[in-house]
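Take a look at this single chain in structure tokens; it is the form predicted on its own.
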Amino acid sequence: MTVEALIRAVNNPESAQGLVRNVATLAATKDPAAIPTLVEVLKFNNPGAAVAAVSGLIEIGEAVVLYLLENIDGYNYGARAWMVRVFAGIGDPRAIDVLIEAANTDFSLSVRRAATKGLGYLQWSKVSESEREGQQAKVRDSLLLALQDGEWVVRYGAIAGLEGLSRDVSSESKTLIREKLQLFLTEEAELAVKARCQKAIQTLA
């Protein structure tokens, strides 16, 4: 079946289950022509279809980012939340500002966690050397702020993000991250978060 036929099938499903199946089939093509349709699916009230669309968009990769940035729906929270997950999964630095905003201000803890983790795995080779240090500092400060989040899963994600970021930053920035995590460790009460923090500190040592 052609991509065009698969797009028509997504736009004319026989049932909610059929929509999920059709979206998964379209996503599996990894064809950039499917991007607008898969993004539109994120606006549907069908979590199963949205999960399939997110996976497909992440697989397509870089070609998705500019389209998403130009089509973020500020009035459809559900779609925007799914888009954050796509940005986090692709790791394209063009989405830095969207991920920072989501990590520090989104009301959904799952979106904040996805954003914090995504910030730790950005593809810094795509950022010019003249801008890289400043952008990394923005991300570092956002993740350090997320360590103060009231939800432990977000703090956990922020630690993972800081550990990932530390692989690409200067030695001075890495030292700062380690010192902040060591201080955080003395104040954190959640055992799972403490254990994750200890692992990160060991990695940074």
The other form holds:
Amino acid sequence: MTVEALIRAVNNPESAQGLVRNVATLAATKDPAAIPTLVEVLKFNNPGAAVAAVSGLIEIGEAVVLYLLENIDGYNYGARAWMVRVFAGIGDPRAIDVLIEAANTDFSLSVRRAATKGLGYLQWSKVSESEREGQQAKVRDSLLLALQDGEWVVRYGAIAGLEGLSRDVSSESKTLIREKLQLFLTEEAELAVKARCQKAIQTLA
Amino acid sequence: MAEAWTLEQAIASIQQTEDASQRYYAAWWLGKFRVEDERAIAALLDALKDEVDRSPDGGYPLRRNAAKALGKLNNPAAVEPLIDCLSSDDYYVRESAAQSLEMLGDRRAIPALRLLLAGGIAAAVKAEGKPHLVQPYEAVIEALGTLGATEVVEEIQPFLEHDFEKIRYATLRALYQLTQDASYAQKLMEALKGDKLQLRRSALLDLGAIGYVPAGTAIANCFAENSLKLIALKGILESQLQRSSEQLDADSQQLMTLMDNLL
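Next, report the structure of the form predicted in complex with the partner chain; the form predicted on its own has already been given.
Complete assembly follows, chain above in first position.
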């Protein structure tokens, strides 16, 4: 089937199950022409279809970012949550502000969790050298704030994010992250989160 | 916004008896935020005897919530009153009490839990005119497994043949905990490939609860929400950390890698 035919199929599903299948097939084409339709699917309130659309959009990658930033729907909460996952998966630095806001303020813990992970795996080579340090400090502070989240999984995500970020930052910033994690380790109660923190400290050493 | 209650407001809300719905909500709130304050415990224990808040089916909604909350508050004073709740007329009070006694981990609960299995699998049928069985078998069997009630192994074994998948899973889970026989855990792993999402979720959480390390990859690949898979893997990781005195061994490292990929 051509991309056009697949897009028509997604827009005219015979069943919820059929929709998921059609979205997955469309996503597998990795064709940028599919972007608007896949983004539309994020608003359908169909988790199976949204998961397929998110992985398709992540695969398409960079070409998705601008379209998504221009079409973030401020009123559809569900769609926004899926968009954050797309940004987190692509790692394009143009989405830094969206990811920071999501990591620190989103209502849903799974969105905060995805955003913290995404902040740790941004493509820093795409940021000009003059801006890089400032942007990295912003991301670092957002992740340090997320270490205080009430949900264990967000704190866990923030640690993974800080570990990822530390590969790309100056040695001073890396030292600061390590010190903050060492302090965090003495305050954390959840065993799994503590273990992830120890692992990150070892990686940073 | 009720979420914005202070501790004092929450305690006042559980202590008052004028407004039943506020009291009901306060019981949930104290559990959710794990308020271990002595006044909260005393008021919740009081709520276990409430006669005011009744549901159309004759149940005791406030008692159910209070029993649930007490499981999260880590206070041995709740054990005996919760054991008394196991003989409540209200199925959901018995179920909440069994779950809370499991969380409190006190072996004094074993004989009373065991009584709920009286009659064995033949008696484990639907309660007349109700949407549930005569006893909360799933909760009872899970509690007996967690409490290490090795004396009940023979009694629960027949429940492997029960018609309800969730009861079979609970039995597999308990039998693994009580015997450490890996074949039970492997049957739960097979359940991760089942057709129904609801049952895959149940098997995920059971594997997390028993801390079965070899299930890690199967959990990560299971067709279900990442949030639940992360909870299951966290359970396994924490069991492994306890076994290794919190040393990060190769198993723990691998479990964390699986978790990272699900974030």
